[in-house]
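To begin, one chain is listed below as structure tokens, in the form predicted on its own.
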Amino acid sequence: MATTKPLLSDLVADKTHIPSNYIRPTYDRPNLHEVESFDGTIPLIDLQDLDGPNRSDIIQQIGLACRNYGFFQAKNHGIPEAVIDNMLRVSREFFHLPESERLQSYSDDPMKTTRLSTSFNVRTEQVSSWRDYLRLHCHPLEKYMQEWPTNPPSFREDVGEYCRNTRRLALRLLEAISESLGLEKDYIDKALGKHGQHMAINYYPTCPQPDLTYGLPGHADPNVITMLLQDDVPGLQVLKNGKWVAVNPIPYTYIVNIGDQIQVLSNDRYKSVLHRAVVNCEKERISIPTFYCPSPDAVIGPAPQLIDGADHPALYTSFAYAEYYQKFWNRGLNAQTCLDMFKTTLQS
């Protein structure tokens, strides 16, 4: 019996048709010809003066973007271009390593805090997604860095420096989002317990039939906020007013999206947004989302200051983040978020 290669990039090298387990049913395909382009209408927020005299104006921009879009682009965010360049370079080098070297990090055990895998949840999903990924836990950094790959040689140094920078940016954004909701600026910080930070290095190989599959199907993120770094190859699409819209990369710019936990904390003022990744037949693509999370034991619920009797009743019950994430993982990636499971009887 032939040995099955666990990673997509090794399985499909030089293939002209995608394997049948990657083909989506006809009602669930990208329909790439129907996708629109934002072409500048997605909010692009300059964070240069976030800690300066224009803070209130920038916070207002962030609040409007979170309320109306669920995501925004951020420039002048304080992460040096060299740190971003090194992160993208070492990510591509990792996925170009020989198969035997990469497979040292492979695992299909979702409990492992450092693991290379493919698709999303290979144990439960019916249709596979066109990606390989390296998942890393990043906070506290000193706890997890020793698990990370040692090849390429600069991997730990480059990724560690990147994680320190993205954590600083995440904390600044969470303060701004708190203030935009009319809360104390440290409200979300305190609500997250000891905090968690994960990242994925997503590798999307070229695909001979990109209209039949997804890099990742439409889904919302279960965490607090996600900060996405992309290379120069388009692939991210966001659902806006019932239509999928392409968000093309801008160099050294992050795409920040609201996750389910902000939707709960804000009592639905801000909405977690559906997004997906599509693939193409010409260029491989790398995207690197940083997922900022509560610690597993943190109890999440609507902020009391955003609950106001009959006008704004609590829309969600309180829950431990570990419980929420387990339900997300078991359900898999689809357009139905897990938020419905935690709505109050007022919403059921």
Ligand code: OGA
The other form holds:
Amino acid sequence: MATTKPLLSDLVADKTHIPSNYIRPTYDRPNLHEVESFDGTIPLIDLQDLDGPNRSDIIQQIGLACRNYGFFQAKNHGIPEAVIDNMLRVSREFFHLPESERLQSYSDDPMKTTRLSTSFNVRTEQVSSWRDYLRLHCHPLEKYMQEWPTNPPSFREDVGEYCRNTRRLALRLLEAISESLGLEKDYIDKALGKHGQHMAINYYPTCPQPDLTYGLPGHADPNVITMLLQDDVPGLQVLKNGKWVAVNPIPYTYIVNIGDQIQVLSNDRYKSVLHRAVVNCEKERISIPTFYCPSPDAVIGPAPQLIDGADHPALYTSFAYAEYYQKFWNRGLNAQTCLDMFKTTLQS
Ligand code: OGA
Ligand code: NI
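Moving from the form predicted on its own to the form predicted together with N-oxalylglycine (OGA):
Next comes the full complex, this chain leading.
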């Protein structure tokens, strides 16, 4: 181990073949030629009037998207373009720093609150994924910011500003999602306890054999909602009706998806949908998901208002989010979501 390079970015330069530990078995490959590519699939919702007279209309659109797709795209979300530009720029600069500089942040311990790592969980996984990532905890900002990298010099300022903005958007979306479920506006806010906010900066280097590997294999997100910012290189795919569909980037547009905790809170009204990232041989790609989470000690279960007798029995037992989160990291990314471990026996 001592002689191998921990980060993919430093391992792959100039290679024409991917190392054998990145090769998926034949039954588990991206089959890129079979992927659907039309952009109309994921609803695009304009949030301009979310706080105006058309609120109920927009909430209805959000509800329909969460029910039918588990995903939507959001424009006019209120995050200034300059904040997004700075976030993408500083991310790119970080991953282009010399290896020795980047390695100062390296750790393979998933419980560390600031860490640069690779693949998904190198301690437990069998096959590696074509990704390096910097993972940051972002709320409360003052608590975590002092752990963040200081190079590039504007990193903390640019990323901090970005986090303040994404938190504001997440809170607005959680209110809208609560209302769309017929719950009190602040129901989800209250269910999350102290709230957590994490972020990943995913860096997918170019890959000489993109048909043999994933940037990230199919998975559902374990948190509450995810708000994904991506650069202009395609790579995200979402499972819809049993088919993988490419979601191509629209500049300054967020891709929002329901995580496992909303599936539980909503008692399965809304689904946490499988998605994955594929890589390509032409362009490196950066994607930046913001993961909005419950506090680790928050107890999550179906909202009592969404449980009623025979039609809607409680489909999940209650659990502490910390327990859920640990299971997620230990078992590896998997099409079988962690939700199965918390189902009541009422489900077949
Ligand atoms: C994730 C994720 C998708 C992407 O980090 O959970 O799904 O396009 N990322 O990078
Ligand atoms: Ni994801």
